[in-house]
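Here we start with a single chain on its own, the form predicted alone, put down as structure tokens.
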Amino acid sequence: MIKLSNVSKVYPNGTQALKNVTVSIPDGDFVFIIGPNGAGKTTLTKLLLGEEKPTSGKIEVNGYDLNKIKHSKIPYYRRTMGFVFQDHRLFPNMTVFENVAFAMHVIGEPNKTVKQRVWKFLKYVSLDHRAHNYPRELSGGEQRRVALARALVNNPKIVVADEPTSNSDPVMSVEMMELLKKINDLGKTVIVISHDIKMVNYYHKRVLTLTDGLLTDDHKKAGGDENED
């Protein structure tokens, strides 16, 4: 469960990035978060990641109170979540296998477990044949799938994907979204931050709209007859 109660975020320069946002996302939900540049999407992502704390209001995720969480507890909290960043954040001098394995090594998983789970999730994203390649040898879509495998390898409850279809061709975009849908079908909560309105409308999932730091719409799409705005 993700619960934000009257959450505001004001940066030291006076920018008010979020304004009294209240929303609940139940376990197993699939949610798109949309809005123009400067709407507050990046700030919301940083708050969920624990990189920032709210100026006011309360955030609870997976039983953690992010207002009060100690710095030493943040790594444990982050194990309950998997993030797919827009810039991938892959290590250029590590192979695909090593990039995915890194997420397990940092929490001290035994090598046998690491090997089994890394191969499992590389196969899941259809990149087992690329295990020994380096990020620079992959397409943008392949790099994004490596990032997704890394996000999944520690079995998180929640997966957050930041612009997973940006700079991708239509085939790659659909492929990535279908992977995220499969993850949601396994019972994971999936949050997709996106500018791709056509893709958002196609999947008919819950849509949260941020505008100038305000949550201006919370719309549950259903059926197949929604028209694009």
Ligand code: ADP
Second form
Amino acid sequence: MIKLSNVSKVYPNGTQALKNVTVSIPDGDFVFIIGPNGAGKTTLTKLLLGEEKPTSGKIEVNGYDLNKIKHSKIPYYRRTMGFVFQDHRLFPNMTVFENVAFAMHVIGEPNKTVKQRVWKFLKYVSLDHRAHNYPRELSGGEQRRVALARALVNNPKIVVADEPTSNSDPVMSVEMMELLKKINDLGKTVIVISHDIKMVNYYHKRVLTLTDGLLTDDHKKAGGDENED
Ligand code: ADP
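Shown: the form predicted alone; wanted: the form predicted in complex with the ligand:
After this comes the whole thing, all chains and molecules, with the earlier chain placed first.
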């Protein structure tokens, strides 16, 4: 559950990146966040990551009050979230397997569990045959799928994907979106930040629109996704 109540963010230089945003995203929801450059999408992501604090208002995620969360608790909180960054943030000197395993090693999971789960999620994103390759040996779409496997490996409740279809051809975009839908079908909340209006319209999910820091629209397209895919 994500709950923002009257959230505003003013950066030290005076830029007001978010203005009085109030929104609830229940568990299991699938939400697109759209808006032009500078609308506040990245700022919202940073608040959800705990990288930035709101200037005013309240943010609760997965039972954590992000206004009050202690620095030492942030890593525990982040484990309830899986982030897929636009630039992947894969380690270039680690193989695909090691990149996904790293997220589990840092929290001290035993080797056997790590191996089992890494294989499970590499299969899930259809990249088990690439386990021993390095990120540079993969296509952009494949790298993104590795990042998705890494985001899933610690069993987060919420998955946030930042522009998961940018610089992708239509086949890659559909593959990625179908994976995100599959993850949502498992009961996880999925949040997709996107510029790709055609794709957003195609999926008929809830769409939050940010405009100049304001939440200007929150609607679910009529028709539902069950009918058209
Ligand atoms: P988006 O991701 O939708 O492009 P951002 O959240 O990056 O929007 O930016 C929202 C506004 O906040 C913009 O005007 C941007 O210039 C400003 N901004 C973003 N990060 C900072 C920062 N660290 N310091 C000052 N202003 C910032």
